[in-house]
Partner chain sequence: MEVFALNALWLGPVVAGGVSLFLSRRMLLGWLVLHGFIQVLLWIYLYEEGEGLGPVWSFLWFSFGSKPFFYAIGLHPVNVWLLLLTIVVGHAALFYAFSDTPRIRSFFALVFILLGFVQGVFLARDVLLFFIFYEASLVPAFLLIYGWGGAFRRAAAVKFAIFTLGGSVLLMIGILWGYVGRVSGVWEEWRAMPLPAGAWLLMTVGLAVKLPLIPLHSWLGEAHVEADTPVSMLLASLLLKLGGFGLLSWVWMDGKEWAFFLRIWGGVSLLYAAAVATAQTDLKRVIAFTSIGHMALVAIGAGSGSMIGIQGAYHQLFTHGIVSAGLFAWIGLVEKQMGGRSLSFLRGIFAGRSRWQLPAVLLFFAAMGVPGTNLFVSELLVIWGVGVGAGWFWAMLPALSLLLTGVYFLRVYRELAQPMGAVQGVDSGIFFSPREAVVWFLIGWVLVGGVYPQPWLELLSYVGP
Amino acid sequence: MVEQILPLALALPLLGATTIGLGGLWLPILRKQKYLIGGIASMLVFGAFFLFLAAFLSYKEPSYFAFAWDWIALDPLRIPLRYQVDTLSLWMSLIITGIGALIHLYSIGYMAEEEGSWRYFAFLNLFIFAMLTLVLADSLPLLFLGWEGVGACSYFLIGYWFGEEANARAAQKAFIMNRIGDVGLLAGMIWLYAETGTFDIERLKDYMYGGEVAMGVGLLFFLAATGKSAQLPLYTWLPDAMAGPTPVSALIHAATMVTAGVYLMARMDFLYNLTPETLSIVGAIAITTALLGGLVALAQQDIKKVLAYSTVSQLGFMFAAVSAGAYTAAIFHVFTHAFFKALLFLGSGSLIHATGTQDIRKMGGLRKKMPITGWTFWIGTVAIAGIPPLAGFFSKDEISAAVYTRGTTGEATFYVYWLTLVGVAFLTALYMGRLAWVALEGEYRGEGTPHESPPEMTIPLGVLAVGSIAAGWIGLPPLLGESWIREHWLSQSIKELSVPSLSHGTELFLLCISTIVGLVGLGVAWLLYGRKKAAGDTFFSKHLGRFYTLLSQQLQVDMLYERAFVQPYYILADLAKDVIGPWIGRGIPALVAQMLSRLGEILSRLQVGYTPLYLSYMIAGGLLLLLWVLTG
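Coordinates for the sequence above, one chain, the form predicted alone:
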C-alpha cells in the first residue's frame, strides 16, 4: 500500500505550489479568489497528511524505497532519485503535513485581507514539499536539494512583505546565515563520498569509519545544523524571521525548517555513536544556546520575539538530547514541541490580529474578550512549561533523564549540562508565565475592541490544544509504563548510544524535579506579573541592572556580528571598488590595449606591399620548416 501512497502524498503539495503559483502569475482574476486559493492549498496538504497516516497505519516493513531511478548518472558517480520510508522519515512526514495542514487552514483567515495571498500559499505548499523531500531522501544530494529548498522558501515567506526594508533584510539575513551552515553539509557530503564512494544513506551506514572521519564529518554536519536549527553562533536569523506573517513563523518554528538539523543528526546517528567526543561538543553548544535563549526571552516585549527565543531555547533541549545519544528523545521533543509551539504562535497571531500590536504591554485582559484564543494559549503555556500531564512534561523529562544518564557513565560534564537544563526549564516556565499573564490577564491596555478570531483560525487552535495535552502519552517514562514511540516505532530506524538504565528511584527523583521546577517557574511568574500586575519587569531591571538591559537588547549579538564581520566586509568591498576595481577594470584593459597596439605596429612594418619581400618570407619559412624536419 505504501508503494501507491508515497508518490501521491509527495505530489499533492508540489501540485498545489505549481498550480497556485502559475495560476496566480498568469490569471489575474484568480488572485482575487483568496478563499478558493487558501482552500485548495489546505486541502492538498490535508490530503498528503491522510495519505501518510494511511501509510503509517499499514506500515510493516523495516524500510521501503520508492522512485528508484538514476537522477545523476556520470560513471562512476551514480545518484539515484530515491525516497525512503522508514519509521523516522514517516514520523517526520506526519508532523510536517499534520501541523502544516492546520497552519494552512489558519492562514485562510489570517491572510484574508492580503492582496498577494496567492504567492503566500504557493510558497507555503512548496515549503511542505521541500521539507518532505528532505526527510524522505535516501541520498545526501537529494537531502541537500530539500535542505536548500526549505531555505529558499523561508527566504520568500519571511520577506513576504518585502515592501518594508526591515522585512527584506530579515529574509536576506536568514538566507545568508543558513548558507554559512550549508557549507558544512556540502563539505561533509564530499568528505563522505571521498571516503566511501557513495552518497546513499543506507550504504553509508554499513561502512567502517575511522575516528577522524566520523568526528570531522559529524562536526561539519553539526555546523549545518547550527544554521538550520538556530544554534550558537548562527541563531540570530531566527528572531528576525518574525518579520514574516505569523503562520509562517509557526511553520518555521514548529514543524519544518528548524527541526531539519535535529533530523539530520538523528539520521546520521551511525557517525555520532562512533565519537562520543563530538557529542560532548554538541552538548556544550546546545546547553549554552538553551540558556541564552531562555534569558533573552525573559526581557522581550514583542510577543513573537518571546516565542522566537523560546524556540531557540527548546532547540537547545533537542540538541542536548542528541549530545546524550538519545536521538529518540530529541525526535519525541520535536513531536510535542510541534503542537504547543504551533499553538502558541498561532495564538499570538490571533492576539495580534485582534489588537493590531505585537507589544504585550499594550495587550492584557484578552482571555475574557477572546476566550478560545486565551484558554488555548494557556494550554500551550502550561505544556511548554513542562507541567504534567501535558505533552511538554514527558518529552522534557526524557531529555533530562538522558542527559543525567550520560553523566553516570563517567562524563561529569553531563551533570553540569543536566543542572543547566533544570535552570532553563525554570526560565521557560517563568518567561512563558510572564507572557501569558501580561497578555491575557488583568485589564486591556490597548486600543479598539478586540474580538475572537473566525472559525478557520480558532479550529486549528483547538486541535493543537488537544495535541498539546495528549501527545506526550506515547512516550511514557519507564517508571510509568512502556514508551510506544521508543519501543515500537523509532527503535527500528534509530540506534542510540549505549548507556546504562537508571534505577526507578532516580527516575522518580528526576520526574519530581521536572514537575517542581515548572510549577515554581509559573508560581514566580504569577507573583511578579499576575498578583502584582506586571511589576516583574521593574523587579528584574532593578536587581539585574545593566544585564537586564543587555537581555532586552538581545545581548547585542547582532551588533557584535555587525562590527566583527559585516563592517570589515564593507571595508574590503569598498577597497575592491575604489582601488582594486579601477586597476582591474581600467588599468589591465588599457595595458592589454597598449601591448596589442605596439604588436600591431611591429607587424605592420613587415607588411610593406613589396612582392619580392613576401616571397623571401615564404622561402625563409620553408627552409626553416625543412631544417626542423631534417633535424627532428
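Note that the rigid core is defined as the largest set of C-alphas that superpose within 1.5 Å between two forms. These numbers were taken from a predicted model, which means no experiment stands behind them. Positions refer to the first chain, counted from 1. Compared with the form predicted in complex with the partner chain:
Comparing the forms between the two forms on their rigid core, the Cα displacement of residue 575 stays under 2 Å. Once the cores line up, the CA of residue 27 ends up less than 2 angstroms apart between the two forms. With the core held fixed between the two forms, residue 564 has its Cα displaced by under 2 Å.
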Second form
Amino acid sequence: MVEQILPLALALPLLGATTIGLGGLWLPILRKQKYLIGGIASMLVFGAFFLFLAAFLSYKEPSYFAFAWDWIALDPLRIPLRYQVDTLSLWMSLIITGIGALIHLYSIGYMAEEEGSWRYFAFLNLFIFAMLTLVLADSLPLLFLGWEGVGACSYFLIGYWFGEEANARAAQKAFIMNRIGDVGLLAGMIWLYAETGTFDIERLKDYMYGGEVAMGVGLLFFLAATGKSAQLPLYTWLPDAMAGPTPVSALIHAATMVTAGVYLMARMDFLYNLTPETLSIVGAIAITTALLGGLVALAQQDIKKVLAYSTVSQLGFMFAAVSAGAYTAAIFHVFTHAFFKALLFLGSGSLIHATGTQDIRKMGGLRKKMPITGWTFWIGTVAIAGIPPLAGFFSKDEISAAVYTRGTTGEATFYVYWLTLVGVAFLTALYMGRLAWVALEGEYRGEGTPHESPPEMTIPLGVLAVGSIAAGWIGLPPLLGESWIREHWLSQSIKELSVPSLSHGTELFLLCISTIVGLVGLGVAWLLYGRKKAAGDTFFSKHLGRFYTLLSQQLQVDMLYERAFVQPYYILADLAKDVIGPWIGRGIPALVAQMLSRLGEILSRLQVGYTPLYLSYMIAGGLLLLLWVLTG
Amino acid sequence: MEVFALNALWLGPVVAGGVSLFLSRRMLLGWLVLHGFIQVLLWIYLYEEGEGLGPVWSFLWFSFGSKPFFYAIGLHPVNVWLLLLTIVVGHAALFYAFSDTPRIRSFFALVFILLGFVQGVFLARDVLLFFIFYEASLVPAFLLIYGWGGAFRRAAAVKFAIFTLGGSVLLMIGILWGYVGRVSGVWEEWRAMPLPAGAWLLMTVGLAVKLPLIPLHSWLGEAHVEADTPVSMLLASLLLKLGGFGLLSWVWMDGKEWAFFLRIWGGVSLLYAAAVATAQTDLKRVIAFTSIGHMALVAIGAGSGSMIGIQGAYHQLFTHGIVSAGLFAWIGLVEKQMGGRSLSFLRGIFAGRSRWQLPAVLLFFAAMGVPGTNLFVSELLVIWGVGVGAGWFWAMLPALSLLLTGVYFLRVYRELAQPMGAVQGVDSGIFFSPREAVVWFLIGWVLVGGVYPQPWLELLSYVGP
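Let me have the form predicted in complex with the partner chain next, following on from the form predicted alone.
All chains and molecules follow, beginning with the one already shown.
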C-alpha cells in the first residue's frame, strides 16, 4: 500500500512546484491565469492529503519505503532515499497536507490581485514537498534535505515582496538564524554517525549510547530546534517573518515548519530518554521562551506580531512537554495548535485584507461587518485560551499535567516550570482576549467599509473552526476517558520517558486549574478591553511603566543582537578587507623580496672575482653530482 | 587505441590551439564544436574501457643516474571526472567568449593550449611529469590574464606569475627532496610511503599558493577580477584545481600525519575568506573570495584524517569547478548587459527580470551548500570526514562554512533585489542567448550532481592510499 501511496504523495507537490515555477518563468502568458495556477496547486495538495488519509485508514504497522537508488553512496557509507511511514510521520503528514491544502485554497482568494502569484504557489507547493521529506525521512541527511528545503522556501516566501527592504531583511534574518541551528543539526548528525556508523533513524534506535554522546547530540539537535522552532536565543526571526503574505505565516510560521524542531526531538526520543539532564535544560529554555512570548504579545499593536509572539509562546509549551518526556503531548499540541493558530492567522489575513491595515487600533467592530471571519476568530481565541471543550484545553492540560508529573518524581524544578506554564496559560487567555475584543468588538475605527471575504477564504476558516473545536477530543485526559492519540496512535512510534501516573484527585485539581486560569484570563481581558473599550493598554502602561514600554519594543532583543553580533562581524569583515588584506598583499611579497636580497648578499660574498676559487666550486659541485649519481 | 586516446586528451587541445590560429571567426565555432565533440568521445571511450579505472601508458623517458623518469599518463578514479570538468568548462568558456572577444584566434589558441596542459596535470602519473605540466600551464594562463580583461590586468598577471613561480620553486625543491629514498616518482611508488617532513612541508606550501590558502592568496583577488569573464571561469574552475589536485594526489595521499596542521590552516583561510567576502562591494570579488573559502574546504578535507574527508575533497574539486564557473558566467552576463558589477550599481536589477533572478538563486544557493545542489554533497562529505577522522567538534569548522557563505550571499541577493537605482527590466524572450545557455548548462550539472551524485561517488570509493 505504502509503496504506491508514498512516492505519489511526494511527487504531487513537487510536480506542482516544477510545472508552475518553470511554466511561469518561461511563458509569461501563464502568469495571468491566477485561478488556474492556484487551482492546480491546491488540487495537488488536496490529492496528497487524500493519499495520506487512505494510508491512515489502512494503517497497520510501520513500513519503510526506499527508492531503488541511493542519494549518496560512497562505500561503506550510504545515505539512502529511505522513508519511514509510522504513526508519528503519518500524523505529521496529515497535518501538513490537510492544513496545507486549506491554506492553498485560501491563498487563491488572498493572492488574487498579485502579479507574481505563480512564484508564490510554486514555492508553497515546494514547501509542502520539503516538509513531507522532513517528516517522512528515515535517514538523517535526507531529513536535513527537508530541513534546509523548508528553510529555503520560508526564505523565499517571507521575502515574497522582495522589493521592500524590510521584507528582504526579514527573510535574510530568518534563513541565517535557521542556519545557525543547522550547523548544530549537521554536527550532531555526524557525531551520531561517528558513534554508530549509520544515519538511519530506525537503526540508530538500537544502539547503546554513552551519556556524553546522548547529551551532546541531544543538545546539538536542540540547538537546531531552537533555530527552526523559534526558541531562545534564536527566536527573533519569527516575529520579523510576518513580513510575508499572511497565509504563509499561517502555514509555515504557525502550523507546520516551526513545529519541525518539536518533531525532531520527538523522533529522537530514544536519545532524550537517556539523559533527563538534557531535558531539564530544554525545559528551562522552553519555559522562558513561553513566558517571554506571552508577555511581549500583550504589548503589541500589530495583529500579526501578537500572533507571532503567541506562536513563540505556544512552541515553548510544546518544548515544555518534550522536556517532561511527554512527546505525545507535544505532538498533540502541534496538532491542535495547527488548527487554531492557522485559523487565527487566516482570520487576521481576512481582517487585514478587508481593512488594509495590521494595526488593531485601527480595527474594531469587525465581527458585525464580517460575521464569518469574526465568529471563527472568536472560536480560535477561545480554543487557544484553553477553555473546555475546545481543542487547546486538552493539549495544554496534558502538557501541564505531564510537567507536573515530572515534578512529582523528585525534580523540583519541574514544579517551577509547571507554575510558570500556568502563568503563561493565563497570559495566553489575556492577550488573545485583548486582541479579539480590540479588533472585533466596539466601534470601527479605521477607514473605508470592510466587507466579508470571498468564499475561497471563508470556507477554510469554517473548516479550521470546526477543527479548533473538535480536534482536542481525540486526546481526552484519563479522568474523562481515553486518549486515543496517545494510547492508540502515537504510542506505537514514540517511547515516552516513563513517569508515574497521577491520582484522580491531583488530576482533577490540574484540570480545574487549567480551566479556571483560562476563564480568568479571558475575564480580565473582558474587564480591561471589553467592558471599558480598550482601556487596558493605558492600565498596563500606568502600572507596569517602563517594563511595558520595553515589552512593546519587543524587549529590544533585536538591537542587542545587532550590537553584539551583527555589527562586530561587519566591523571584523571590514577589518579583514581593508587592513589585514592589504597588509598581507604587501607584506608577503615584501617578505619574500627581503629574503631574496638577503640570500643575494650571502651569495655575493662567494663572488669575489678570484678564478681559482670559482674553479674549486666547480670541482666540488661536479664531485657532489658524481657522488649522487653513483650512490643514488 | 587507448594509448592514442590518452595522449589525445592533452595533445589534442594543444594541437587544436595551433590550428585555431589560422581559422576565421566562423570556422572557429565549428572547430570548437568539433573539438569538444571529439574530446567528449575520447573521454567516454576511456571511461567505458576501464570503468574509470582506466588504462595507464608509460615509457621510460630518460634516466638520470639510477633515477628513471617516466612519461606516464593514465586514468585513475580521482582524475576521471576532473578530465571531464576540463572539457566541459573549457569548451563552455570558449563558447561564452566566442561572440565578442577581441583577437579571437590567439584567445582560442591560448585557451586550447591551457586546457591541454591542465589535462596533462590531471593525467600525469609521474611526479616530474606532473610538475612539468603544472609549470607549463602557467604560461598560457599568464598570457590570457595579461592580454584580455580590465584596466589593471597587466599588473594582475605579473602578480599571478610571481606568486605561482614562487610556489613552483618550493614545489620543485620539495619534489627533489621527495626523491630521496625513492627510486622513481611513479604514482604507485610515490604514494606508497610517506614523504620526508621537509618535502612534505615544501610541497604543501608550494601548492597552497595555487589552492590558495591565506596568506598566499592575494594574487587571486586581482587575477580573477581583472581577467575577462571566460578567463575568470577557467582560473576559478580549473587552475585552482591544479593546486587542490596536487595536494590531494601527490602530497596528502594518506592524510593522517600532521593532519591538524592543514585543518587549522584551511579553517583560518575559510573564516578569513568569508569575512572579506562579506565586506566586498565588487560582485566579482565576492565570488573570488567564495572560491578561496570553498578551496579551504578542500584543504580541510585533505587534513580531515579520514578517507571520507579526502574523497569529499576530491569531489569538491569537481563541484566547485562547476559552481564557480557558473557564478562567473552569470556575473559576466550581467556585467555585459548593465555595464558594471559593483553591488551599489547593480541594486535592484532583479526587478522584473526573473530570467536573471532564477539562475542567480540557484547558483547562490549552490555556493551556500543548500542540499539538492552538488556542492552540498561534497561539503557534507568533508564535514562527515572531519567528524569521523577528528571528532565532531572539528566538524563544526567546515559546517561553519554553510553559515558564513549564507551570510554574505543572502546579503548580496537582497541588495540585488532592492528596487532602487535601476530601471524596471523586462525578461528577454523565450530563447536563450549563448551566454545564458552556458549559465544554464552549468546549472544543469549543479542540479544533476546534487540530486544524483552516484556516478561521481562510485569512482571515489576507489580512492585509497
